[in-house]
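One chain comes next, on its own, written as structure tokens: the form predicted alone.
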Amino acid sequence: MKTILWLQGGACGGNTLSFLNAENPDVLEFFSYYDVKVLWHPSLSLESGDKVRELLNNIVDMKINLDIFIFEGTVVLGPNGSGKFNMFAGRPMKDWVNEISKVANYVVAVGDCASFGGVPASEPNPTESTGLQFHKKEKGGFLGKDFRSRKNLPVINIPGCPAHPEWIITTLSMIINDKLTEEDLDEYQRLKIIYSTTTQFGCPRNIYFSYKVALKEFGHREGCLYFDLGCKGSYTKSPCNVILWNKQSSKTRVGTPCFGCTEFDFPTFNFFVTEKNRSGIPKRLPLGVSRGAYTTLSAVARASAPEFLVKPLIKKKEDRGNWLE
């Protein structure tokens, strides 16, 4: 039987809610099937007071094995480094977080603030958050680069706002297997089978991203969101689009930009504006994509863009240009 601990530090229980709509198996099923005990969650326990202070102390102690740490949220420092704005069992949530990690056989951040600091950690930071191994690009965060759990591994991160479900149970069945290894992971401390593909891959919008054409305005169904509308997925890694949110849409799908949520980086340049250059090229290209060859491609792309692409499928009364101008 493998153990599991999950608390919240600086977070909206957002993960905590994803990994809830858990299907296939949900996660009743999957606790049940792996053999898992949980010892304490904040939506799922039912113990709290001393009682959770007990339990704490005595995995600390080591008088209770704990095979899996997964934390929510950010690790909150402030004020001035006391930890005091998080309290949680009589103690400063950011002391238990240090206790714990260093007993618990392996240490999984869920959910962009966790993994790399996210919307807390974000300039001006006044709660002085900061991720459990990364602040935002730098390694480090508040465990420290050197860190490793007592099974030699680095923590192990799903990022996300929010980690889809399929992502958290999947690198769980790994770890509760032992099957998890440091060559799993990527130079972020993600699950290379999870997000080696960008948010691009399985985007039925990629026709249009190839010919270049953009979308000028939301409520289409056709037309690419990355030239004008800050769609991100192009530099993104996640595989939004290929393991879908309730298994039937993403957010690109419905016509929404790709806001970045499993990267580093995140929340970054208004969510709905392409930052350009004077030259009016989006600032980030895609992924391995040089400035010239973009350059290059896009005015090649554009000339041989088909008509049927370059027209609007349902064309409103008061349109009066095409897709390309």
Given for the second form:
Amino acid sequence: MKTILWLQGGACGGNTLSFLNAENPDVLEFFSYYDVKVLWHPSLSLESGDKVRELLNNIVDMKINLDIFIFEGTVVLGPNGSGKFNMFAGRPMKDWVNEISKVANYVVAVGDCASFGGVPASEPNPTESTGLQFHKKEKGGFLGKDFRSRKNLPVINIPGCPAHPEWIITTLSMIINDKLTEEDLDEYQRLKIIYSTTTQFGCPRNIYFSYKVALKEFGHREGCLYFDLGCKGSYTKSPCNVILWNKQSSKTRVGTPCFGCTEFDFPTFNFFVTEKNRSGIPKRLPLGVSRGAYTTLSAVARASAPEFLVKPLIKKKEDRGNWLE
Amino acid sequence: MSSKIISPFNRVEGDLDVEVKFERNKVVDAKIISRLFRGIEIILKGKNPLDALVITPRVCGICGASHLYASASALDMIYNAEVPINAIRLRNVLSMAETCQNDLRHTYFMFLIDVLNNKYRDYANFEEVIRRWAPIQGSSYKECFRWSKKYTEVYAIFGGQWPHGSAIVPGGITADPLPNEIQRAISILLDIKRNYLEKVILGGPIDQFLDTVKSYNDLLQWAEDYKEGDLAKILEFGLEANWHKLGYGSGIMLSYGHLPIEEYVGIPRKKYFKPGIYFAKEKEYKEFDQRNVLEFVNSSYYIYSKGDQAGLHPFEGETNPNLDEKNKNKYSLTKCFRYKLDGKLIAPEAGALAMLTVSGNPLILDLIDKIGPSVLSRVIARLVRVLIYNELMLQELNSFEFGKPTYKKPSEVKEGMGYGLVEAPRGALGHWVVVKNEKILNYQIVTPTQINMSPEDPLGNKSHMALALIGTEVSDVNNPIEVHHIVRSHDACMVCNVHMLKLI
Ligand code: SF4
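Let's compare: the form predicted alone is above, so bring in the form predicted together with the partner chain.
Entire complex below, previous chain first.
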């Protein structure tokens, strides 16, 4: 049997809700299949008040073995380092996090907030929030860059705002089977099997991206969102468009740009705009592409764009058809 | 006098502290304490107005689409956007799908599992309800696990992903669904209807329920006729446990109204559920005017430039947190919501019960007449809303006209003010936005949890939740399950701003 404790800091609860959407296995099947005991979870457990405090103290005193400590949300340090913006069971949450991380076999940061600080830690960071082992790009965060859990691993990050349930289940099952090693993690301590490809993989608009056909306004299936509407899919690491959300879709499939929520710099703001330099080239280029190569490739690609891609695929009643470029 | 602190108070969204003072077994005072501050309003300052569509859903993981809808509506107003009917229908579907997911999960995962309490061991129905509602093992608990997420599939078909899609934008929606996608969503909703809502929740046909159950007596009759549904069991168990006598509160119902019916420019005129204020005892309805919304900080850890006794309308709102623990009057990180009516400050109740009462649903109106605004009527209203929403989603999707636009690009404006008022799962939610030089100058969010659970205003008036708790007689001071029922019947959302249950 493995034990899990799940706590929430500066969080919206979105990762918990996302986790509940898991399928094959769903959360209940997962727990029973892997013989997991959830010691406590803020929205799923029966116990309130004193009983929770007693449990936490027993964990800290190692009277109860804790295999996996899952933390959702930022570690809140404000105001002035006191942590009092986020009190939990009579103390600043940060103090619990500090003590529990020391006794857990594995520490897992679920969501962008716990991994990197996410939305609460964005400028001007009014709550003095930080991630468990990163503050944005910088290694360190709340637990410090040298932190290792009892099984000698750094914090395992499952970023995403929220994390996809399948990423959470995959990561947890590898941990439970003692299969997760340091080689499985990338430089941001994310599982490589999940975070190696970009969001663009599997996006149905990819062909428009290849031929540089831009979508100029929302509400259409055709055209790529990279050139004008701020899509970060070509330089964000996530398999959203391959495994899909809620078994159905993804942001770019419904015409919403990718916001880069699995990355350390989320949220970057100005989300629906592609920032460009003076010659009209996007400031952020697709992962691994140089400026020169991009310019050359664009010209050739646009010039060779197939006729059927530069106009609406299905002509609709009120279509002016001038939203592709 | 004894005091009890329940901290953390779980199974609300986020953590919560509530302070309850007892005289013998009676609650004589209650404070609801918010202890989490995330500073979203401060982060939005100076940002591109559209960024609010990405940031505000992150206020709450379970009702992000409501924040998205409120945010986009405020921007519709600022840009004077023309919103096509197709977009309105899909926006409505997103909002309803999320709310159904919430209402079911709240009912089964957060509220009903409290029947496991010691107090109920000797109840005749105990075995039966445990078999259904016990966490993890209960049959209906498992069904809820399985079916509630189907609503997130409906959401994702048009919203990309749940939680935290951002498909609603001023002027419409980013999606442009094909008929097969509409069909898929309809098919999922019909599956939910036939194989879950009718089989597990209702025990009988939805159409018949919605057509014929119009009063409390009809409801009792329904429970007789369709004994196997959870609704009948909730009613039966709730009456035995006196849930209909628990948690009356302010008796004033507030709703901002929800779901526009027709195309609009800037601001919706007509909604399926109308806004307003309803006085339960007097059976009196009043119009709602957003200009009368005020926020106070005299009991909250914030300071106002005009002094802490001032009440500010959200357009003039300020968010300056200041954790001054020496000031004994202050104890919460939630600002105090009040509505100014005829020179008085009122502290209403918000939520499914308020929304359905204000909009004139005959069953719910009769329910609060017969068993009051109460724990039981809140739980029932929430489930009834799921039934109504499931039908309304089908209607909206069936009326979707492929080939017509889902988005019209609004023209750019440099400045303006707008508000977006919606009914989130937990009740009336408002975003007030001021834009200047194409940037957000002020962004104020007033959440339903704040409406229900604010601290005291400068006149010492208590909020609805405190009133609902005060006067409650608990069967065991060391196991005040009645307090839990009252708080959880409101589907408290602490991540919006709050923490609660701490004893003084
Ligand atoms: S840039 Fe965005 S919209 Fe374009 S192909 Fe990549 S993920 Fe899809």
